[in-house]
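Let's start with one chain on its own, the form predicted alone, as structure tokens.
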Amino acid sequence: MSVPPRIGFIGLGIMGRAMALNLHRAGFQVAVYNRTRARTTEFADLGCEVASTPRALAKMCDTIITMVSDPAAIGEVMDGPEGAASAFQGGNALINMSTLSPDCTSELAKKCYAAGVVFLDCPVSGSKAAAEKAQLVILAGAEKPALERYTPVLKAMGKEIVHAGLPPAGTALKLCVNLIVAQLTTALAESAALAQAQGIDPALIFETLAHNPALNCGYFSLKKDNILKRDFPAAFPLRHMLKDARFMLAEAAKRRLELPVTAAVERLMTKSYNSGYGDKDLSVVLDTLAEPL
């Protein structure tokens, strides 16, 4: 990339904040927009420009990165007279790193292609700690030349890029990966709940896993304190995984594929969400398992 892009970053939540900071640290010229203005203060203090609207951000930058919560949020920042898409010109690029539905991603790709804008479908695998350390795995749906051109940008936020094909292949792969994360989390929570019900210290589960190379999963280590301390600060909020599980089930239904375990996980997460736990880490399903039937 002969001329480094000027990057406009939209979405400064748990993940987006860390990713935008890593781009700034890597030397890229970064401007930001966030619906909650207070989250832009630290970027202003670093010398980054803060845009008043997504359109204003897109006018000042040639590459827009979006990291927002869901399709409704992407519509809010992209569409309408003050949306980023209203300022797109040929030669610009949009890198969506949010986890959307494949249908929403396809529609976004079509809008970009119609406007002459390069589109990269690049959701990420990894939660808060990986984002902070620029150790995310980026799941890319893009044409190879575009992916090669923007690899330096992506590598400022992640350690590896997995090229899945054309959009929405990155999103499709992300749903497959998050299916595993959802089930691992639920398995761990159910195991701890069963241990407690039998009068066994759940810490023994983690001790056993640590001694077994086949089961010594790094993800379980990340969730150890959540489970043993019954404390659930959000590394991956439950509401986001619930959204993703519903996307998984919708995609499976379109293809007449049954995902019975994922369906059960979705029901458990829905119960947890309805108990008011949506903003807690998804491992909070442990508390839902402890609730009376």
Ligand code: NAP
Contents of the next structure:
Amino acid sequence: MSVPPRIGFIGLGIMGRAMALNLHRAGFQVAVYNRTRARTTEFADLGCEVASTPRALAKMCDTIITMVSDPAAIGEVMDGPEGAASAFQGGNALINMSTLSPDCTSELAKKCYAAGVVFLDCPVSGSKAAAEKAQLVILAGAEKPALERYTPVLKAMGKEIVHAGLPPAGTALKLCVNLIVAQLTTALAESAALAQAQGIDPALIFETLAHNPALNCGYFSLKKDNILKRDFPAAFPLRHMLKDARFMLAEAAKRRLELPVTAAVERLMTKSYNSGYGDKDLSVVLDTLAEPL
Ligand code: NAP
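Now show me the form predicted in complex with the named molecule; what you just gave was the form predicted alone.
Zooming out: every chain and molecule, the one shown earlier first.
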């Protein structure tokens, strides 16, 4: 089956904007919806159709891609009176790329299957820079034929697709990967705080890591400026990683699995969030470490 002619993209935030632009650049016919209309202007300027509601978008498109914040946002854009689901017909497809909980993803899959809609659970690994360069790694939970059909669409946004199984396997894998990202970020922040407390320049940590091939990790370079300049413009907002850490802990608790380090990271991120840092990059936990306990 050929690739569907028109893609409706919902959620033009840090990630979605870059991903929708890449679909447009790759030659797909892209129409968009975003809750805050101002974010659609550059797409209208590029000749993309802008829908006033998710329902209107779903009426004009065969395939809907969602890249919104969280389960509440998905509920809003899918199930509200003007939600996309109310316009779905058999043969349509929904590709969710937001990071949701596995339960929310399973619910979404169930609703799609009941309506004869193809569903792909496709959260992504990689942040703003990877989204801009179409270098995301897509973690897919989908039937193989559906994944094959939509591979050209996914490859316009990402460089690799890891097929984890059926929904919500993509989301389950995403949480495992983000567990490492959350801990690595906190490790960098704690290491910098300890260096500073001992009168050691934190830049020397990065220099040492870069000299050691076993520790020379691209993610450390990505967060170097945040940590050394104590400047935290959001690439991955803290509020999203906090959401993900809570999903990880909930999934572990269901299976009577303890994640003591992730639990400590979640507490630190909660403190940081409560200090008003939710919209900053997650590396902002460094500032929270410097606050009195
Ligand atoms: P973001 O910049 O905060 O954008 C969120 C998007 O969701 C915006 O378009 C926002 O619309 C929309 N939205 C939020 N609440 C809504 C609601 N109630 N109704 C309708 N729309 C709503 O987030 P992001 O960084 O692009 O991340 C998007 C998703 O990808 C999240 O699930 C995140 O965990 C995941 N992710 C992020 C990164 C990263 O590095 N940033 C990496 C991998 C995965 P408005 O414009 O109106 O606010």
